[in-house]
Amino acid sequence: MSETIYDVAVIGAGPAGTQAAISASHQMKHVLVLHAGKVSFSRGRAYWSKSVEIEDAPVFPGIIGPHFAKALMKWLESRPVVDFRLGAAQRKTGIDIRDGMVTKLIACDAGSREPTVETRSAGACPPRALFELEASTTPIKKNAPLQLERFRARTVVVAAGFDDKWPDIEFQAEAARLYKQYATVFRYAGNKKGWHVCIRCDGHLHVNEHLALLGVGDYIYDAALGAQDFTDKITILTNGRPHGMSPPVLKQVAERKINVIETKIKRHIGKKTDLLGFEMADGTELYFHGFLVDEGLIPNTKFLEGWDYQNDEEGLIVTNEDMQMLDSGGEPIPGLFAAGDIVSGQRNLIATAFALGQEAGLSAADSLRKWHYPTE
């Protein structure tokens, strides 16, 4: 346990994530940065522009995905924890940065949170911290017990993103981790010729090209009307199942003369890290210039089962003007704010992170003012 008590505890290192822990640090916060990169080989949706530069960043343009995270993490590491006076009272201000997978939030606060919320005793936790994070702080591997560690924190930003759900083409069952099961999908993903996974941010790449939709449902049908800014050859492939547009949908996909393939996906055709197109279970082989997948998401919030927390029908986190998070019957939550892709009803960008992320970071240190307007 480790018992320094932190202003601030940012979950997640990405683009959300690095600009809360900036942001609340240049207010003079002592911050904690959980990066659970290492530790779960997790990537967020950046990371996965492997080849293809970032245009959409407001500060680091031209960039790919490996190279963005890495300066993101240069950045974090201006920022070292020094010591200083206010007043008369001795701090630390700037930023610790962890590998580690937050396993579990628990407040601190016993006598104010649902009995569902696990929580430590007055007793068991320091009268200045609100939290307690429990992660997993050393690589996690098949058959190995979790080396777990405790920090404790006065306000926590989730910052933790969501992971894409993929096609099963080439899919490795035996495998353990997600992105060893995915593998053959992983290897077109990122790339110019390869898996998208954002119209917006890659639509520009195929302009006038004939583009591969995945997925079903009207669902899939968001990505086709985003692709319209860019081509009028669209493809949607269900792989294998039914296509599951509503009546009203499926009219004006055939008014656009979209054609929609039924037939379950074989396996990719490609060169290298380029994906071509595919080979279907019919032995047909179909071609196209672009692709991108959508069949939903995985938020990364499994840390906060038990919470009372308000998410959308996605299970990303709904929260107020200040980032907040609110509980089911709308109220805020004490100390407890999100930002980035995790955040419900917002634009899942780089440039749009960066702005939650700030936003955040400052909500969060500002709560922790001692002084604050008059209520009455």
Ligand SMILES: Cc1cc2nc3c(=O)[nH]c(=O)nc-3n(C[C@H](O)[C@H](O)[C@H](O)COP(=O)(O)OP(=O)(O)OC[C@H]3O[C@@H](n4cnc5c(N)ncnc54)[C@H](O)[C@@H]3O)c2cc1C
Contents of the next structure:
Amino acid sequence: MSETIYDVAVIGAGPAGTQAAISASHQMKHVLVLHAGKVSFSRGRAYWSKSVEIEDAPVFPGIIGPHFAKALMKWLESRPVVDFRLGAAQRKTGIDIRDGMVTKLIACDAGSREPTVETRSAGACPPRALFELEASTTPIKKNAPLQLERFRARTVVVAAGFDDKWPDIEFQAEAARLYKQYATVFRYAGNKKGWHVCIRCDGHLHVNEHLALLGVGDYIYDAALGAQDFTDKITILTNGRPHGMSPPVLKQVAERKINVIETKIKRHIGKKTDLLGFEMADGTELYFHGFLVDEGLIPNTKFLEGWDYQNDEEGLIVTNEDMQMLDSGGEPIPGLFAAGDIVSGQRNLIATAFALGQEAGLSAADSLRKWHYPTE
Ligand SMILES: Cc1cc2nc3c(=O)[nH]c(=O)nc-3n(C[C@H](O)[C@H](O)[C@H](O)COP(=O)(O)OP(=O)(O)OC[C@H]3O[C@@H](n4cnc5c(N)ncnc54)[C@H](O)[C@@H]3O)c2cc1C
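Please could you give me the other form, the form predicted together with the named molecule, since above is the form predicted alone?
Below is the entire complex, every chain and molecule, led by the chain shown above.
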């Protein structure tokens, strides 16, 4: 157990978490960033842009995901922890960066809130710490117990993003990890001629080309609406499931001459990391220029299990305008903030993640101020 009580602990080092940490440390706060990249392979969504350059992230003219992740880390490292004096108090400011997949967030000091089982078991927390974060800090090994460490903080910013759900093609159920289970999909994912997950991000690569969109329901038509900026040659593939689109959507699909194919996909047809098409279950082969999958998302919020917080139907976190998380009664949860893709109702894009990260980092810092406007 670290003896340090951080002012702000940030979970995640994507654009949202990085910006939250920088903004909070800029307000002279002592910040901890825990990120799962090296210890769990959950490297953040931007990382998966393997050969496609991100073209609309400030301030890079074009940058691939791994280089972007490296630049974010360098930015975090530019604010090492230093001591300073504020009035009579000796303080610290700057950012400690730790590899760590947060497995549990524990309320240390419930304050006016009803104490939980977790609160009582964490009775050793000093009064100024509101939270304990339990994190796995070494690479996860099969059949080996997790190496867990605990950290304490007065506020927490959840910026853990989400993972994309990948298409169920050549899926290896017996393989342990997400990246092994979907090994074939990952060979092509995030490449110029491979699986895309964001039409706004990668549509520009396929102007006037034939795009295959994989998914079901009205969600997949949403991707088709985005695709119209780049091409009108679109086929929807449902991979063996009924299309599930509503009658008004189906009417537009027919008007726009979008082909819908409900046959199951048997395997990818590719060359190195280029995806070319599919062999279908009925033996036919289909070829396209671009491929986009929208099968939904998996929010990285397991560590919030047991917390009473509002989330939407996809599991994304509901916040107020200060990025403070809300309980089921709509009341802000003291000290708990969220930013980036994990926040409900926001665009899942890098510049948005930066903006939300700044808001969350500043709100967390502001919440620690001693003086506030007097209330009558
Ligand atoms: C292939 C691809 C291409 C894209 N292209 C573009 C583009 O061109 N332009 C654009 O604007 N957007 C693009 N996006 C979207 C963009 O990447 C996301 O909107 C952005 O990365 C979200 O930032 P974030 O910080 O909220 O989350 P993420 O970037 O997903 O970062 C999440 C962080 O949380 C960490 N984490 C997760 N779980 C835990 C845990 N339990 N404990 C500790 N840490 C944890 C991860 O390690 C990571 O550091 C693309 C996405 C993908 C997948």
